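Heads up, the chain below is alone and in the form predicted alone; it's given as C-alpha cells.
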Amino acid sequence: MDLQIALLLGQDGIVNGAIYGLMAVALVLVFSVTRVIFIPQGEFVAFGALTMAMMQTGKVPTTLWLLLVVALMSLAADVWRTWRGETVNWGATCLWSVVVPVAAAVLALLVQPSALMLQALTTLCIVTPLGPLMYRLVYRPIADASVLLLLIVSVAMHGVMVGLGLLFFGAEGSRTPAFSEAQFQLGDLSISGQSLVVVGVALLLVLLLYAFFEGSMVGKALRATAINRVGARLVGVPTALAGDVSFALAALIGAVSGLLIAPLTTIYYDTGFLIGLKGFVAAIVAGLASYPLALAGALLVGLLEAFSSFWASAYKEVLVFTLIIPVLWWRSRSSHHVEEDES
C-alpha cells in the first residue's frame, strides 16, 4: 500500500465514519432517554434517500401516504385516551399528527418542488414525523416495560419497516444528485465536494445537538430524563414528550444521513439496516451512553471498514462486527452490573 492509496482509504473511512457517527449519536440519544435499542434507526436512512429519489422522478412519495395514515392512527389513539380520561398533551398531538403532516402534504402535492434543496426539505418533513408517531403508537404504551421487551418490539418494527420499504420502493436501488459537483485536488488526492458536504453537515449537526442539549430547556429536560427517568418525572419533566423529541431527532438524523449518502452509493430498501448496524457498533463502543465516544467509535468503524476493504475485502464486514466482541468483554470487566429499576 502506498501513501496515495492510504489517503484514499482514509478519506472513505472518514466519510463513512461521519454517517456512522450520526447513526451512533441517534442510537445513544434514543436509548438514554427511552431505554429503547432502536434497531429501525437505519430504515430512516433508506426512507430518506428513496423518498428523495422518488421525488426526483416526478412521483409523489409513497412515504407521504404512510405518514398521513400513521398520523390519523396516532390522532385516533389520543382521542381514545382522552375519552378514557387519560391526560393528553394536545399541543404535541397537533404538532406531530396535524401540523407537520399537513405541511408535508402541501409541499409534496401542491408545491411539487423541483429544486434540490426544496425536495430535501420536503423529504425531511415527510420522514421526521414518522419517528415521534412511531413512538406514540408503539413504544409509549409500553414505556415502562423491560429493556428486553422493548428490544423485541424494535426487532419487530425493523421487520415491518423493511417490508414497507420493499412495498413502497421496490427491489431496485436508486441514487440522487450530489449537493455539490465540485472536485478538489490536494496533492495526488482527489476530494469530491459531496464528501466535504457529508463531513461538514455531520459536524454541523453534532454542534447543533451540543448547543441544543446545553442551551435549551428541552435539551436539558432530555438530559435529565437520560440521567434518571424517575427523578426527572418527579420534578415535572414530561418523559413522554421527551420520548417524542428523542424519536423526532433520531428520525431527522436518519433522513439527513440518507440524503447525504444517496449521491455516493446506490440505496436499496434494506440498505439502512447495515448502516444502522455499524452505527450500533459505534454506540456499543460508547456504552450507549457517551456521545463523544460514539463519534470516536464511528470514526474507528469507518476507518477499519475502509482499510479492511483493501486488505481483505471479503471479510470487511466480519472484521467490523468482530470489533464488538472485545469491546463488550472489556466493558463487562470494567463496569458493574446494575439491576433495572424503572418502576
Contents of the next structure:
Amino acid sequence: MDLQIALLLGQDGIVNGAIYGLMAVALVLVFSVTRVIFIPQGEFVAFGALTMAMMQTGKVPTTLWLLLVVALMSLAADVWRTWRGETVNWGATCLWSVVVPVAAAVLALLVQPSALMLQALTTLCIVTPLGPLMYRLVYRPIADASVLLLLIVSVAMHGVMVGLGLLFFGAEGSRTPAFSEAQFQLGDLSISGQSLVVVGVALLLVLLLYAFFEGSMVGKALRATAINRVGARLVGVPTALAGDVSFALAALIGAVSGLLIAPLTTIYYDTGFLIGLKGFVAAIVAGLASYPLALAGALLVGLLEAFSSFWASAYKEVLVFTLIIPVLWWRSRSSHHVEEDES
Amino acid sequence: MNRLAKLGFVATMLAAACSAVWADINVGVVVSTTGPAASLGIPEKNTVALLPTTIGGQKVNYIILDDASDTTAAVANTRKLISESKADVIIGSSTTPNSLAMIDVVAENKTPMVTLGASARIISPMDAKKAWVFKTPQNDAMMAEAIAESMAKSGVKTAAYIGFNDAYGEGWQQEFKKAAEARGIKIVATEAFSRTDTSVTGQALKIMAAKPDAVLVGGSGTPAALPEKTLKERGYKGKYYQTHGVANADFLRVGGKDVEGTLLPAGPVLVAHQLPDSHPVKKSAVAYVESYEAKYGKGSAATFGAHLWDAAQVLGAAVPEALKKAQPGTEAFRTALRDAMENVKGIAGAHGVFSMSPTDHLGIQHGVVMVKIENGTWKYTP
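Shown: the form predicted alone; wanted: the form predicted in complex with the partner chain:
Then the entire complex follows, led off by the chain already shown.
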C-alpha cells in the first residue's frame, strides 16, 4: 500500500463515515429521548433515496400513498382519543397528519418537480412525517414499556418497512444523479464534488442540531426529557411531543442521508438496514449517549470498513461488526451498571 | 333446487373433476416467485401461461406452486404435487439448492423432474437417483469457458476476479480459475463484495494495483454494476466482463454509460433477433421472445423464463413417445416418460439444442453466445 491508496481509502472511509455518523446521531437522539432503540432508522435512508429515484423516472412516488394512509390512520387515532376524553395536542396532530402530507401531495402530484433541489424537498416532505406518524401509531401507546419491549417492536417495524420497501420499489436498485459533478485535484488525490457535498451537508446538519439543542426552547425540552423524563414532565415538558420531534428529526436525518448516498452507490429496498446497523455500531461506541463520541465512532467504522475492504474484502463486515465486542467489554468495565429506573 | 338435486350436482362435478385429473397429464411446477430468487421465478411462472395445453392429443394441466426461494418449501411442494396432484413430471425449482433437495423426493416416487437450476452438480455425477433428473440451463462451467476463451482470443494475459461474497461468487471463482488457467491466463487478484455493499473502493484499488488486462465481475442483477462503476470512476482502462447473471434490463438501467463495452456470456435467447439465420437456435429463440412479449409487453422477456420454456420443449418431444407405452397417472407412464426424455435428440429450445443421453441429462449444444453491451442494449458478438 502506498500513500495514494491510503489517501483514497481514507477519503472513502470519511465519506461513508459521515453517513454512518448521521445515522448514529439519529439513533442516539431517539434513544435518549424515547428509550427506543430505533432499528428501522436505515429504512428511512432507502425510502429517501428510492423516493427520489422514482420521481426522477417520472413516476409518482408510491411512498406518498403510504404517507397519506398512515396520516389518516394517525388522525383517526387522535379523534378516537379525544372521544375517549384524553387530551390531544391538535397543533402537532394538524402539522404531521394534515399540513405536511398535504404539502407533499401537492408537490408530488401537482408540481411534479423536475429540478433536483425541488425533488429533494418533495422527498423530505414525504419521508420526514413518516417518523412522527410511526411514533404516534406504534410507540406512543407503549411509551412507558421496557426498553426490551420497545426494541422488539423496533425489530418488527424494521420487518414491516423492508417488506413495504420491496412492495413499493421492487427488488432491483436505483441510483440518482449527483448534486455536484465537480472534480478537484489535490496533489495526487482527486476529490469528487459529491463527496464534498456529503461531508459538508453532514457537518452542517450536525451544527444545526447543536444550535437547535443549545438555543431553541424545543431543543432544550428534548434535552430535559433525555436527561430525566419524569422530571421533565413535572416541570411541564410534554414528553409525547418530545417523542414526535425526535422521530421527525430521525426521519429527516435518514432521508437526507439517503439523498446524499444515492448518487454514490446503488440503493436497494433493503440497503438501509446495513447502513443503519453500522450507524448503530458507532452509536454503541458512544454508549448511546454522547453525540461527539458517536460521530467519532462513525468515522472509525467508516475508516475500518474502507481499509478492511482493501486488505481482506471477504471479511469486511466481520471486522466492522467485531468492533462492537471490545467496545462493549471496555464499556462494561468502565461504567457501573444502572438498573432501569423507569418501569 | 332441492337438497338432493344440489347433492347430485356436487357429486357430478366432483366426479367430472376427478376423471379429468386422472385422464390428463399433470405437470407440477415449483418455482421461486417470492424471496431472493424472485427475479428468476417470476418470468418462469409467466412462461407457464405460454405453454401448450395439449401434448400428443392429451390435455395438460399445469399446477404451479411457489417455494419462496426456500429449500424446505421446495421439498414440501414437490411431495404435495406428487401425492395430491398426481403429477407425472415436475419442473423446477429455480435455484440449485432447492433443486438438489428435491432430487430425493422425485427419485423415491419415481417421477421425472426437469430442473431450472444452473449448477452441474444437480445432474452429475450420474447415479440411480439423478437418473430421474434432467436440466435445461447451461452449466456455469460452460459460461466460464466462454469467458476464458473470449479473453484468450483478445490477448488477455492476466485477469482479476471480483465476485459476490456467497455461493454464486465462489462457484464462479472456481469455474473461472479452472477455465482461465487452462488457457494460460493468470489470475492476479481475487476480491469479494456483498450485494448490499455501498462502497467497493478498497477492492477496486487492490485490483488496479495488480494491473490485470481484464476484470470479471461475478455478480447477478443490479448489484453487479457497482464494482464496474467504481473501477471506471478510478480510471481502470482494461476489459470488463460480467456473468450471465446480469442479463436483465435493470442492470442496463443502473449501469448506464459505465457498463458500455462490457462482455458477457449468455443464452442465445438474449439476442434472439440478432442471431444469424443459420444459427440453429434462432427460430425457436425468436418464437419464445415473441410469444412472451405478445403477452407481457415489449422488452419484458428474460432469459430465466426461457429455461422453463426449454423444459416444456423437451417434454413436448418425450410425452408422445411415453403415451405409446402407458396411460398418464401411472408409474409405468412416468418411467416411460423418463426413458423418452433421456432419448430426445436435436430439440431446439430458446437456449440451445438439446440431445440427451443416459450419461448427459443436459446435452445442450449451441447454448452460449458472447454478448456486448452497446448503446444500452445487448449486442450479439460472434
